[in-house]
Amino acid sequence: MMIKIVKGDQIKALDRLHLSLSGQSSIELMERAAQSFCDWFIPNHAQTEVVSIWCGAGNNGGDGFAIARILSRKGFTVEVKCCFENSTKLSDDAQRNFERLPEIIRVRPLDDHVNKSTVLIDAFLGVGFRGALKESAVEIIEKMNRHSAKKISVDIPSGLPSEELPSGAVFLADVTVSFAQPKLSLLLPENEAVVGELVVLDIGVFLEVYEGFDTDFYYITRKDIPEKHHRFGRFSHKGDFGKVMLMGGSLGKMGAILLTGKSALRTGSGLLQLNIDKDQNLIAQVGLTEAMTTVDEKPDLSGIDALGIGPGWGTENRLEKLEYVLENFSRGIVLDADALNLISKNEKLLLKLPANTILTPHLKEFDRLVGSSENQLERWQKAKELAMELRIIIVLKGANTLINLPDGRQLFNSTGNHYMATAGSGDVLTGMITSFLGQGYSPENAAICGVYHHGLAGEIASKSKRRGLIAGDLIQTIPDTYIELGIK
């Protein structure tokens, strides 16, 4: 069951709900959460001089205090900031985790003196922030932000509404670390220099708690995906992995249609046929010589189980080519690039596309789709309106590329990164999604293991090659996705 993102006001009632289901303590449930943080930090800051710890008067500063206490035990040298007045009152469990802190712990009063540190996390303002922020709290931020260390905030930086762009000073963090569901505004492209790179920690609050709670967004995590893999026996036959067919590639873009083939294969596909332009069938023939091909403007489409169209097809004298298939196939379509441009000027053509189609859309391409956004909450009510209204599956893709579905349930994928913006990556996607359907997954499922097997691929690839990375270089670590899942 995938993890429900539910509003940072809701966020209290489901701590009360695990607590109860659970037995826990409100403070035992922090611990956990201060020490999810530090199993985190630790191994990636080994290095660490100095730990500077800014912690406000609620459950956030709890945290930042409890962190202080573990990193001090563990033998890093940690200061405590305390971000309020000597009398405020805390919450109940920020005030216990503060007389634990050890005598060792250096705690300052929120001076002008910033301790030359290699880490300052933020601990100051949590999700239960919202509205306008004091000019006091401004001040504490600003100054966060003009130390120079790296910088990390726990749960969500200080001054970020949770499911908002902010509208005053934030804290800038270099990274965010989330407990046990990322916040919404954490997955908007607007807010990448306040969140930085995002990490959610699991800290074991149970699924079931979400039930209850009303929201259409979700978290794909990888306790997900095995349960959504086919298994296939020592009797399968390439028949079994579904026999698929691909249409793109044009003069000078033949590369487009061979990624995705390539992909396709390496996802598992038994059988792939390329169709492709008369004069290019050598180059395919060639470049992919596990595949097929045919040069049929009217290929025949019996036995095929998932077409994939558009990866480097180009958009002169496919109209009459993409209005054959949309009439006449239906078992599993994936429409990406040149396909999705033409119906972008071809209206009429959304209109035929068959149930649960998966579009496969980078940002400018869905806006080609449906019109431009002021920012991207209205740019995912838009493609959610679209998933539902044409009972269509829309992939737009990104950073945590979010998954429409016709019921109206939007997905977050949590795999991936920025060395993934190369070209040609989002043909290997087409190509990965494609063998799935043709593997007999429903769209559904297609969508989201393709999408999750391709964001960890880049994962997998990018340990040694970095900026390096190539659309090729996915393609050969789609198996170790598979290995890396354990799934045979």
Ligand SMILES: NC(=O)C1=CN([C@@H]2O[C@H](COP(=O)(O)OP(=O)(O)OC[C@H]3O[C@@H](n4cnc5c(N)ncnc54)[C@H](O)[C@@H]3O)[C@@H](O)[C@H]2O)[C@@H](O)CC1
Given for the second form:
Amino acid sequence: MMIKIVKGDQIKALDRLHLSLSGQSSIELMERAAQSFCDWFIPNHAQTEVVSIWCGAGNNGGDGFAIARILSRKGFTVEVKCCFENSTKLSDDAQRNFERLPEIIRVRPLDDHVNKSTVLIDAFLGVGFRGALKESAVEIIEKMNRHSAKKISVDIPSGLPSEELPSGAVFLADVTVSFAQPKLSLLLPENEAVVGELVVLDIGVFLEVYEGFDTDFYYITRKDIPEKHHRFGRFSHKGDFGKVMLMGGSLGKMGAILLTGKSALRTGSGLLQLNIDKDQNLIAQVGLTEAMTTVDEKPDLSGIDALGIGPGWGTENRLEKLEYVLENFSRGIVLDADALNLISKNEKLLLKLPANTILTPHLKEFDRLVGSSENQLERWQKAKELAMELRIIIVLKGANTLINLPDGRQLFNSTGNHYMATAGSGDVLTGMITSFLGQGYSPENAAICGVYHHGLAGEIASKSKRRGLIAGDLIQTIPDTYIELGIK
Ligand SMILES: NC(=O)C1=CN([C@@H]2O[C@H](COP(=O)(O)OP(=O)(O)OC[C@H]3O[C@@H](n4cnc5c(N)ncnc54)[C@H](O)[C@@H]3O)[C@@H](O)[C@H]2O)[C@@H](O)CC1
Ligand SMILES: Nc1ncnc2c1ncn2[C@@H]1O[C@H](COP(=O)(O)OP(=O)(O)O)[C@@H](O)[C@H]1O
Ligand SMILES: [K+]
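Can I get the form predicted in complex with this ligand as well, since the one above is the form predicted alone?
Every component of the complex follows; first up is the chain already shown.
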């Protein structure tokens, strides 16, 4: 069961359902949210930081008061800035947490001067924000934005609607720490400057609770992955791990298909065959000793469990070969890079794609396929429609890669980081997804596991490599992703 990305205005109902199922009280859930925030905050910040928490009158403010209490008890210097008039009635849970503020915390009224804090936490408006901002709220947001401190939003930046782009003043966060599930607007690239780094914290909302909510958007988390993996036994042999064929590479671009091939092997493929140009055979054989090669224009596809096509391939004189494959193979195909570019130039190929073919375009490749979009929301919609119409899977790559399934579900990935924006990292993904297909995973699970492990490899590798991360590091780190997830 996967977390759904429930709309902002459904979150209250979601909470109610969780509370009735769990027997928890709303104040306990708020405490859990505040505690999770602090569990993330404390190891990432020195105790010498001076923290100013700007709290509104709703439950977002309630989170802020609870965070203030917990951080103060942990030794941080904390002050609370009340972003409401004295006469304002606070929400019940906000009021209770306001009353629980320890005396050591300085509580500043709305009109008090700006202080010398080094971290500003925005707990002013959360998902309960509706309509146009009141003038007084605009002033508060602008005041927060002028502050030179590091800026962290609780749940969502104040003024940002849950599903759209901001239409007025909005808090500009360096980091947004969201609870339970990311709100859709946090995943829009257009909102990057508003959201900053995105952290999503599990606050223990029961997964069953999500079932009744109507949305096609899902969020893939760590919990979803182990159950999707196949188990292999003591008597498993290399045939059980699948035989994959990869087509790609061309003069000057052999590296791409070699990366894809190494990635497939590291992901667990039993047998790998590279189909490459005849004059590039030596490079392939020397570059990847574990692989077999074929140089046939119409290679024998019998016995192949999955095919990955496109990295480094070029589009010159490839049309006939791609048609041959699409007409003669339907066991599991991943199309990437130049295979996608070839389809963009020959749209009729789209109609030849066997059901459940996996396409892995980055944004530009996707736009080449379907035409440009005004914004990311429109692009997501087009990806969904195309996947449904052709009964295929479209893996729209980028931060929070979006997997579009034939039944209309759209799954956002939660792993990965910007250090993965380096040449060849998409080729690595193609190898991983093809490998899982070859190991007998359903196309949906191959796409999910491929994308999740790929991003996780990026996270693990970037701990030591940072900006120096290259695609080869991702490949070397694939085995660590199995260890990290406890998959044998
Ligand atoms: N499952 C969850 O997601 C949980 C959510 N909690 C928190 O609860 C928040 C939602 O709380 P609420 O529903 O009380 O709402 P918020 O606190 O987000 O917003 C309500 C407040 O915003 C003001 N407001 C709304 N629209 C405005 C406008 N246009 N201009 C100026 N002011 C405006 C209201 O007057 C009210 O004071 C979440 O964002 C999160 O921080 C947590 O406490 C517990 C668990
Ligand atoms: N900012 C980012 N955050 C997370 N993942 C990213 C980011 N930038 C790129 N990636 C991932 O890296 C890969 C890049 O693929 P692609 O653009 O095809 O690269 P190449 O063509 O060089 O192989 C994709 O899987 C993408 O999701
Ligand atoms: K906020």
